[in-house]
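Presented as structure tokens, the chain that follows is alone, the form predicted alone.
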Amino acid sequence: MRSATAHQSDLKNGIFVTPFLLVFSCLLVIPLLWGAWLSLTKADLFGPGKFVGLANYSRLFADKVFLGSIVNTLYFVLLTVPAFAVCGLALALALNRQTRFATVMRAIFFASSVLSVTVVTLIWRIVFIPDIGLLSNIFGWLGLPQVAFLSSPKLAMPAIAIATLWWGIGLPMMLFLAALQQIPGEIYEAAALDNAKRWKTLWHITLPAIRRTFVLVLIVQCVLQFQLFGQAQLMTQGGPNNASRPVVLYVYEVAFRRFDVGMGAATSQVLFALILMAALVQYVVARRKEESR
């Protein structure tokens, strides 16, 4: 039998985390599971709604606009996760150096992350705007036909991704910053002294070493991208013809706009389905990795 000291143990525990499960259950659990229960219901923003059943999920895949929505989001997601990762890692390997030119680098390219979504995104319509933008000066200098970014149906989703990549790399570079300056110096003196090259030190050392943290800036960055609204609603309002219009800006206007509140939540259910999956398939896949080795 546990003794008395250990049940008191256990009190005093659990009062120190009661404080985070109260919060948790406020912000996350308990919205989580109104959400679930009004995606039920034909509800507006006045009144407790009606149970309709699964009557808004149905309406929800018939609607074409909301089956964009979900490709534009993936499309968008695809762009931008593996740019973070790879453009992060290149960042962090370039600056980990001990120099004050480095430092001034890292400050800089993690400056932009401080901004808000609307300096942002002013900046990058003066970037790509006709006529008068900075790529068309370029291209005007350079003899080359304007182009419309953001009134191109192709074009719109990745210039927002261009947008998004530089607002959000300093995370991803400080996190393999990080990561980087946890590796023993004493390994890297052992691979010079037997001739590694580059190359191969970066493959058989450096991105072993960092793998974890591969992994946790894909997970982050996937969750985070999933949620693109900002960019998209200020860049382009989702045009041109919805080729630009992801998961939650369809959330907020069919809940803020139309009122139509229950079908809000069901779209939000299903982009919260797809978060999960996404982050849990890259787990796995990581978790199979590492225990394969």
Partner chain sequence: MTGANIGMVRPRIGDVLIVLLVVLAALIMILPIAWVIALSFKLNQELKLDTNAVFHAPYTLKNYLDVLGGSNVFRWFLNSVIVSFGMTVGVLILSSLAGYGFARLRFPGRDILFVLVLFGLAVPEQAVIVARHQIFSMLKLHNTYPGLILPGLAAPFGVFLMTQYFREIPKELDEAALLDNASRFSIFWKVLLPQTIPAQATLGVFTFLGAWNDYLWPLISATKKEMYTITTGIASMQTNFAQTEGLGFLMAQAVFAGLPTLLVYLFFQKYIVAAVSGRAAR
Given for the second form:
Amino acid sequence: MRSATAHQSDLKNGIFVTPFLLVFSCLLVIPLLWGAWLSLTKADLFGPGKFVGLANYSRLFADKVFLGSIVNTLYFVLLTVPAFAVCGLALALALNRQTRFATVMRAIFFASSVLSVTVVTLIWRIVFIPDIGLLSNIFGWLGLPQVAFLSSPKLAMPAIAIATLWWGIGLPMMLFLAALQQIPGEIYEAAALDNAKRWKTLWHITLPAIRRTFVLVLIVQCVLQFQLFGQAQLMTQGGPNNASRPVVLYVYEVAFRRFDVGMGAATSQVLFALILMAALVQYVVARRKEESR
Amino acid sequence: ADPVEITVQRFFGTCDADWGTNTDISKAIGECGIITSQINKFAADNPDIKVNVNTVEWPGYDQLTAQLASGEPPDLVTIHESVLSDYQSKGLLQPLDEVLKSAGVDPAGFTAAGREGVTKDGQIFGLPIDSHTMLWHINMNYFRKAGLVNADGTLILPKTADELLAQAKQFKEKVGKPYLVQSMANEKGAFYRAMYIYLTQMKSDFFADPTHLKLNTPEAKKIVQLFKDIYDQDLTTKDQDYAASLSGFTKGDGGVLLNGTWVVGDFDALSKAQGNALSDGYTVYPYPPVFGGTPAYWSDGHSWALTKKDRSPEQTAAIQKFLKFMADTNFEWARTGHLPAQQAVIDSAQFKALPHVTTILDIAATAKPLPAQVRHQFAVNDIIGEEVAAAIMGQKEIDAALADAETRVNDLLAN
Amino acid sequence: MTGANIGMVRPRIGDVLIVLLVVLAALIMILPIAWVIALSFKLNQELKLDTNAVFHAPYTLKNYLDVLGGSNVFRWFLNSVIVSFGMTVGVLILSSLAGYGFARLRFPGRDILFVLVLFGLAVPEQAVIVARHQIFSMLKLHNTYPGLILPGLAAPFGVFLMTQYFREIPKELDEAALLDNASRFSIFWKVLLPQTIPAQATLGVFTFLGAWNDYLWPLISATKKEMYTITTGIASMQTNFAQTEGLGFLMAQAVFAGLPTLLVYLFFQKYIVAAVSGRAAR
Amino acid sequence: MALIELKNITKSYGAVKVIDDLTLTIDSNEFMVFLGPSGCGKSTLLRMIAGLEGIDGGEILIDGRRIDPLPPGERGIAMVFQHYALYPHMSVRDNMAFGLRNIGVPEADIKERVTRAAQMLVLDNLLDRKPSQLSGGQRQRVAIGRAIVKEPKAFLFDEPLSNLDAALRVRTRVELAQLHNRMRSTMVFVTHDQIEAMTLAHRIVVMNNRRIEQVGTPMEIYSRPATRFVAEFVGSPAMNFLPVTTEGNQLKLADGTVVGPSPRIGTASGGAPLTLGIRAEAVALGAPGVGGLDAAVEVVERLGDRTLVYSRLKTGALIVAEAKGDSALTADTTVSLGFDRAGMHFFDADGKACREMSDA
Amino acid sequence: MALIELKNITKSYGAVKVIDDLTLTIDSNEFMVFLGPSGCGKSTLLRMIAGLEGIDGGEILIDGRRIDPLPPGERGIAMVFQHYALYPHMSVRDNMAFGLRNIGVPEADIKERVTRAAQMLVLDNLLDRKPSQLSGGQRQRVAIGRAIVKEPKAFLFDEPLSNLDAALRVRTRVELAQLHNRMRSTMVFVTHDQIEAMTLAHRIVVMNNRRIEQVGTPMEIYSRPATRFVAEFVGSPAMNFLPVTTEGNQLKLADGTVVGPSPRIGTASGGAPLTLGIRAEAVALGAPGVGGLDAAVEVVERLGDRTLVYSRLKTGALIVAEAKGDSALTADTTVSLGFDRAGMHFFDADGKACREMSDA
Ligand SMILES: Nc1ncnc2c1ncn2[C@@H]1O[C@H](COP(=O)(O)OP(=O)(O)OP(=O)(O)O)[C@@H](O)[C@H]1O
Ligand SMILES: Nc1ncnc2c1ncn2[C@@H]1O[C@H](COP(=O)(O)OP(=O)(O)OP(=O)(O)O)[C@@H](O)[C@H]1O
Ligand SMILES: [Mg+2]
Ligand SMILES: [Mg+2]
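Give me the form predicted together with its partner chain now, not the form predicted alone.
Below, the chain from earlier opens the complete complex, with every other chain and molecule after it.
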């Protein structure tokens, strides 16, 4: 270009992103590709492996536990993601005001998000544990029978989901609050003058206005919850009867406990594909809806 | 000269607050206290050796694996005998025959179980320090109440599965509590151990081929069926996890706790105190052979293993000293409740004077680890435990569970 | 807000109900933490018999003394501080530079690269951890601070956040600076960066918390006791079958490990809330 | 025919009083404009009528019925917001129909009313668009349409033109006036733009600082401002103000220059400091030394149909004068300013207008 | 004395041409205003001069030296942005000094220049404030100050007043004119507000649709618009337009009404359709039937010093007329409109003005 101006494409401009891209490639992209290659080998952690083609994948899809772990993961995602969206939204709606009460409540609901998974699971094991747990104490006072949350195949996953919800509710709440605060107050006033009652307003004014945030929350949570690991490992170790073993825990056990790195890598690839698909599907669906409107 | 440095990695927790500076091993109590004091003492005795202690979260194998993978392992590491082969088969551990010889530790002095546990491919890969197995921990107060004691005050133990069920029912009627206290919530330990114990007693050699599990057998079914019956008839506590079952037993939730040798000390102490459910009413027994056969008890043991890496002769010497010291102080370790790995200690009067030792002494002779060639024993145990637990709690048909265990284990071993 | 005033003429039953529900939910949020804190002040022996013991004296600080008595606790604390700060500073630098680049400058392949970075958001850590571990082994990075810090720097979230934020700063500002003869770098450094302080604060706090709480990677990379972080260090103190050895002790560990992050949160709360709500949603 | 009556209204935000004991009557079919500087409480007043803000004291009546305890939707009024506040995800049609649906008007009815309003506002072709697909002026019309379909007793407008560009603003202003002519309904309109107020209102309420300064027709407000504030706020360019004193029969500037005979006003006529106000069109421009006040021309603004000349008196005061058409004057020349006696206004120290006796 | 020369400039965004072969000369010390509707390319043109946009063809010269290949900082010009673009985190002083520091001016020099500019703009007391602590007008002055200290060859302004409220806009306009009088430097000013353009400019460049419609002094533009677009865009209220035909000697409206004698214009004078343009002030209002065109009054806008009367001819055309001062007219009456012969403009079908022969 003959004219020097502000907004032209120039290789030199790339220098600002280079440091990050370097780190990103070395620590994420290359390991990811390396992992993809590992998934085609039979390898342990201690030396080079040998190429076995797609054998790991065929073993994988013949493994009931793996298939179960996919089902478990999907179940968990179904349990948590809508709950995150709905509860986060409900809290945001309730706390979207400038009162001291709301401020304190927002702080409380976000506080648990800063704890580490080890602490969170410790807390919730102490809540769920029979006999000495908080819930069993509460149930005891109320004269209710004990419920074995973590050792019932039906309740283990929901229990993990509850702990996860408790842990992570702060973020979606904040995202929704942000979105709500961007809805111009005038629209609510217009609705009030239009005789719209509370539910009508919620349904016809508020929800449509935060649709994009809703999609964002769904995608973010989907990506996060597909990666369930720590909670399951620390609360139930995947049991009982594999009812709460998620894919990542499977990866971890296969790679680190059984030294079957190739298989672990293969599982990782499948998981990555799943997450990517889920995120893309949601994104595309949301896009399409928006366009068709 | 600079002291020689060796790095020692162990689990068993940290208790520096209580024992951090203690060098009088005999004063120490509990696994953590004793091992801390042992190392303290060794360091005090050998000022020319600097012992770096790396404490890891139990069982620490994820970390060990990572260290080995990164080529920066510690020198000595506590390791379960059942896990030794995993690392040994990859060539990551140093055979100890020469080292022990130079150190003056004679493997012939190990207990049979200890020796078998650390011997792989004809070589010794660890210094065994104990054997541990499962026991019946008994609340005698309840058994007396249930009328399940002989005239001399000793316990009436069931001799067959039916008898066990009958006793359990009687117990429940009289005491109003379940017979067994089991940790069933996400704890697989008790189940695979019960399986190993009874299968061995019945001589059902489920690992005749160490690369191939054969579990879908009538014997296995019988065992699972028994525990399932107990479970179905509410003769056991349910849904307790490991911790809850322990505290449940102390609180008097039931008559028999299925747990390991390592808790004997704690309960014994409780029974000598007043005002709790076990006061003056605690004893232990090996698993009664209700399916007949010869007494045999699954066991595992802790050992010290040496990783493969370049060392100076001084370091090797220091390591030899360390191992020798550990072997020499094996009695102190036995005070944890574990069976010592040195036959001489077992034979000593000092050891026999420890509480309840006499009852379980036989186990030392009949202890039976899984065949050394079976790889990934932790993982195998987990799978079997998981599947059996599922069957017992009615989440799966017994046949299906055993078959699944077989397939999963065999797939694991095949790769 | 204006919206809140509507219909204030009469208080509604619905409002009361909502407040009640919120309070109930808040109780659910607090109760587990309160329970844990309460347990941490009880002697292990007492809890072994009955956890209801938390409702009456005696209470004790022994569990906390035991935690502090672990001779390495302060070293681990220091490690965590170094690693968390290092990662925070690194992420801030890299993300700001990259955010500026992606938001403001044109260069060949920019859009594709940005999409690639966004894809990075979907990569689970477990998918790369083995390969990363092997790479770090080759580079002898295990048991070093860089070894703990570097993986955090590859996180695409910061770049995403900063890019969004830079995009919202009026372009006129760059142009004014350009007319003021400022170089590319000084536009970034002197003009734009100061505008991003709220975003830096958010990203900084989140990175710090994430680094502080990270568990898996420090566990397998920092395997020497002197290099443990407080999170892995505290875990290493647990005796096998820890709960039995001491519920109170365990709870004290949990409190001790969680306390710094909670304090950081309470301290920066205003910033975090404002920033999270202000920016991330767009 | 009072339609809306505000009686002794007070309103505070926290400790800050924004409306203080305000009483006002708005007649049926009247186009009433609230005019005042930013922050004077215009919007607050309007929103209290609409029910979007509560009142702290006083009463609001519509058609003689007290409505202040009613929620906004039930007061029978419609409002057009500054930023229109259209529902972004609804089509134009749904925007208009939403309010009717909420009170259960039959669909056939809704359809008819919407169609009628759309025709009136020339929105027929846009009914299926979303607000984001409309231009500023079209959005504005939709907002008005949404108000019209409700057939309210009164329309409230809160600065509805401030978002439009200059040309569109003028056009829409005329359209609004025509709409009012056609519909003959009551409209209350808030603005801080005096041109809007002057061109649209039947009556203007000039507000400042929590209070009403003057209520009157546009011409009353322009030619007989009740206070100095009103005089200054209304009219463009703003009125010139000069401190003057009356000495004997003479009206003098600060430097003693005589401006003319002193006015016959009620207050003690000896030496009391007054402010003389005079509009640009009442200042005549002559050749220097012709007998007026000499002044140095600083800026000449040619607007085409008239020219504004800013010149500085010896006292330092900047005076703007208006000449019709183009003017030959240029900056840096000297002129003589003549003040039209009839165009002089006088204000006392409190800013209240002093009427000349002859007027009384 | 050409300072800035634009020669055959073209510019496209992707496939869209926004400036097409534009040539223009801006003189030294001139106050040049670019006027045009939104999107016509004014800002683009300004930004090309500043170097913030590249040009696709043509040359830009300053002082005879080609500058289009130079980066923005080296062209010796300063720019004031619409939203001022002050550096929010720097004090007023640093805002002004930033550009000087970047080119290594000694600190003592910087200090002096900043102080001088601050005095000129009455910013002395604000030098240590941050932009957020300033009012709109003060920010505006800081932005100008930042430009002044650089002592540029030319100042470029991109709608700098559009962010101010009405009163402040008028005041700042006057201040800007004074500043230019004082500094006598070249200023290029972009606006879409014709009043701003009229009041500020020495010369106006009226742009529309990628092209220059007319370049001339404000009065030339106002009284001799070169195109219908210019005639319509400049002046408020906008010029009235009526389609007319010349028949023989007569100028007739669409319905045959005779407006007057036909103009002597160059084109074939027989029946060619023309557009008659006439400003509001050239339309006289009389009692009905007096001989003018009868029209029904629809809206009367009283501005105080003048009154605008919108009335509809029988042809359906809405005509605005201006009366000085107040007017007794009200809506729904009838008036007679008289068109001043001298105020008539004629445009051909392409919108180009047709000059009357006598003018030539
Ligand atoms: N919700 C509120 N809380 C506190 N003070 C407020 C609130 N709303 C308005 N005010 C204050 O009340 C006064 C009147 O505000 P109002 O909005 O009525 O002014 P306005 O005349 O409409 O001004 P504008 O022309 O800028 O819209 C202002 O000083 C404003 O700061
Ligand atoms: N970066 C760009 N990319 C594509 N088109 C652009 C860009 N900038 C401006 N345009 C287009 O170029 C044309 C001229 O834009 P420009 O900003 O110069 O208009 P303007 O006369 O300044 O308008 P306004 O008065 O609204 O500021 C417009 O049609 C605009 O849409
Ligand atoms: Mg307002
Ligand atoms: Mg522009």
